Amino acid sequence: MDKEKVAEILVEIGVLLELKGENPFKTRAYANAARTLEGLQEPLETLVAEKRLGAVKGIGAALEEKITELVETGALGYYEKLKSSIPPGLIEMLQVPGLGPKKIRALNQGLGVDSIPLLEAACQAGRVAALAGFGEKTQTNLLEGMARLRTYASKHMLSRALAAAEPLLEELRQHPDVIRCSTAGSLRRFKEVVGDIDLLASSSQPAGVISFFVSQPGILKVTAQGETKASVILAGGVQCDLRVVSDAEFPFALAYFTGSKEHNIVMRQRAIQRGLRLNEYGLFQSQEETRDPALRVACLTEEDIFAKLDLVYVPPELREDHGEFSAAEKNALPRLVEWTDLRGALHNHSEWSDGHGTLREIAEHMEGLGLEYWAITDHSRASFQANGLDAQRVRAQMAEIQQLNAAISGRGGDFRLLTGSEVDILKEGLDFDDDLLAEMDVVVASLHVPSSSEAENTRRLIRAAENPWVHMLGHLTGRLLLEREPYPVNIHAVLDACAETGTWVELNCNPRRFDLDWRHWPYAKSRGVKCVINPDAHRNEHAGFLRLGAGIARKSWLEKGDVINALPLKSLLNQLKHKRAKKGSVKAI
């Protein structure tokens, strides 16, 4: 078992331990234990191979045995027991927004609620509001919650199901038997959430496919299973489906179950205006629906369909009716950003606030992915709870990496660290003064704890575009996917400061956020605003996020021209320093 699991094997026994009432100091030594192995300069293995364990600060006797455990055989008995010794409804009820151990236990002594439909009973009776420690607003925020749940039961971030489903079409491939195979649906058109995974692939040995899919690991049930159709569960709960098709008709059923719907709606419009039918199963030339293979139409990709239909290759990511018929007619869809086009980021945090990394091992890290730079934007001091930087903890952290660019520039490297903050957007102004903003290679401006007035988060947030030390705005609607709704902003008249001030907007690509939304790019490309993808990376392996971003900025229509951190390292410094010589403002709302 690797680092990262066992931390969080950790961590959950950390609150396991607090859902039953444990000595806090007990767990929270879980917790900085995680955080302990996350820190490691060496491979965890290796410490564990050496019996070194047990002399890294903070891992007791006790936490040696159990750690070694995990990576030795990748299970632990104790954390086992443990879980079973909890009714399981409780250990359920921590997927409700709001609710942690300790109101968890309140609510299982004070009133016995030990599962999710219990709790909303109680909330529905008003008994939750009369437990001390709660009150009215927080039983209104628990059952907007459980509806939030129930909502989102049966959708998946993108993340979660490109990584269920990579490792299976990868298997697919090396299949002899399959001819072609992809993603399909809403996985391919890369929408943020999807519902579940589509596969397809042609083969002329349908039967021995699909014996060949269900039976691979990560499998934990199969639902259904037929020659050409399988239904599996992965594992968190996913499901995936598998068609095989034959390879005639693979272009026709990619394009189908790759949708959207009213993408399809249109497609097969034009097909019956040119005297066509369109279906999943092939393009053919007929009055009526038909299956005819004689009558098909050889189309060998999906360009091909296109083509047939007077249009120009519209890439799976555009696929949703909002224009691409029109732009495709005139040959004018944008030529679309690629993951690879990204140079580096400009949002990122470390160990000095609430990441997980040193400034030296971020720098090696990203040098090494073949990055040009990689921006340092710690929290500032109002995050307290993210462990913010004041004044001169950003100047001792700003001195460090001058250090460390000296030394990287001294062998002959051309990667830089820029420094920088992701400043709090407070009710009266910025957390940091302008004369210390002026000093930063890079600010972000965010917004971390809103109005519940839309006008006032309008407000402070154009203020923060208006602030000429201000590069970009973070996350602007702060919403985190399947858990929590955007803030009310009025998103086009920030998008129209934003524009007159020349401040970019953040596409944040962590798989939680993917704010700003895609729906919203296109406005604010029309208007000139530039966009950012920034992982808000709090570990080095969330450079990897950077690729989700890619791939909704393409769907958001962007160019590689849309986005400031396709430029080379040079060019951005010039871009940074261009909007603090712009002072152009506009009038607050």
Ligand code: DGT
The other form holds:
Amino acid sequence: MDKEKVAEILVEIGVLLELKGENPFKTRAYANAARTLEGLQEPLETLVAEKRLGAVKGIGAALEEKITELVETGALGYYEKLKSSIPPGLIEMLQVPGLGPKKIRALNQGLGVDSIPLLEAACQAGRVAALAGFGEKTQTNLLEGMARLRTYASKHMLSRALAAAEPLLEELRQHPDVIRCSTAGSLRRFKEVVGDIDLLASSSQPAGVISFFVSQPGILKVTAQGETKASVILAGGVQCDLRVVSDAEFPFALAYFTGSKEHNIVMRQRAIQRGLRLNEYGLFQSQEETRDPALRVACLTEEDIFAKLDLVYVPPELREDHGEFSAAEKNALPRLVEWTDLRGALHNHSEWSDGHGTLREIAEHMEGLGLEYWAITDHSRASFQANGLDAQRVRAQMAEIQQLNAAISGRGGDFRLLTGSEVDILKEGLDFDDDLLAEMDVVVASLHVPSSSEAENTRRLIRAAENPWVHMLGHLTGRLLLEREPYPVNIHAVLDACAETGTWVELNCNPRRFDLDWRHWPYAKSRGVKCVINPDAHRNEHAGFLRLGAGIARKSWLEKGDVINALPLKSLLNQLKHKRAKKGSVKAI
Ligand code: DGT
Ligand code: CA
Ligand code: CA
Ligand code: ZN
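Given the form predicted alone above, produce the structure of the same protein in the form predicted in complex with the ligand.
Below, the chain from earlier opens the complete complex, with every other chain and molecule after it.
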């Protein structure tokens, strides 16, 4: 078992013990040990194999024994026993936002609540508000938290759904009776979270295609199976629907099942205005609902359908009824950015803070991918839980990066690692002095510890944008999809400040974030704010997030010219100097 997983289990043991009301010293020892493991300089396996774990500060004999068992066997008897000694409903309650082990214990002892449904009933009856230490506000928050949890549980992250859908689509594509196939629904529209996966295929032998589909590996359960339709549950719990239609119907079914519902409504109205009818079976020369093939207007592709309704082709990402119709009528849709336009990335971590891989390993990997540049922006010292760097380590890292770059150009390579920091935005100003920031190639400023006040968060972010050395704001709202809502912030006010100061905004393309959200980019663009599509990579594999990020940027109506990391290295280096060069004109704060 690897270090991260061991640390996770230790944290969980601490929480479970707290839930049982064990003494705080004991419970805290586990959380501390987990943090110690994360900061180890040597591989955990080595320490275990050489029986040197007990010599590490904060790890006593009892912890050493448990960690050894976890590393060597991948399991821990003590942990399993502990878990089964607690009612599962109490453990589930930990998922409710705002509920920790202490509160759960109080609810359990005071009201006998030991599950989420019972908690919901107690809140609705007003019994939680009456409990000492809770009150009306907490009760309302808990109700909201439980409602949010229900939504979260019924949705899936785009990246997971894509990973589950792609192999199925590949199999369908190779089936001899499948003529065309595609994803549809929210997945094809590249929504950041999806309810289910929709697949569509055309064939003259639908039943055979359906039975081939339901026998694919990775399917946990077939929930419905007919001649032309099937619904299955895939590993991870996501539902996947396949519909099989005739090839003549395919473009119409594809347009219909891609949606969105809102987009489809406008399409249907446009058809009616032209004396036609549009539904999932076709576009018909008819004044009323029909699916009579004799009345069908011939369309081979979705392009043909749009053309019959006097529209240019609308890429699926834009089909949200967010202005695509007025733009498509005038042939004024943006030419959307492509992931192959991206030349590098400007917000990434290494093993110097909480990432993985040495600087050399990262440079070799990214150069091998054909990228031109990769900024190392490890955490600053305030992010101590992420092993943030102080000024001295930053300078040591910059020196190592210079050496690596010299070696790369020495052998004729063009790739460049860029120096930098993801500097914390603190209550008053940034975690590093301007002098240090000025030495770095790239400065990303992020708010990791927000306030509960919208005005306060807005003020801190605007102040960061006004700093002449800050190139961009990182993950502007701090949301974690299906996990944590954005902190309160006046996004337009922050974007206005970015426009005024020439500060860029990140589209963080870690699939748990996709922050700033696609819905806000048209405003940012209208103000002239540039986008940086950043994987916020903590491992080399995370370079793949760039592809997802480009998809979300497309959904945001962004073009190549709006995206800073679509620039080749030389122009990028010029742009990095731009805001700094005009710093005299930036408001002093
Ligand atoms: P999801 O799965 O909740 O993330 O969102 P979608 O958009 O994939 O929705 P889904 O799977 O229920 O249906 C796929 C598409 O089928 C949807 O985007 C539009 C179309 N559709 C489904 N039901 C209706 C409907 O009642 N009216 C219209 N106009 N279109 C519908
Ligand atoms: Ca769907
Ligand atoms: Ca569906
Ligand atoms: Zn961050």
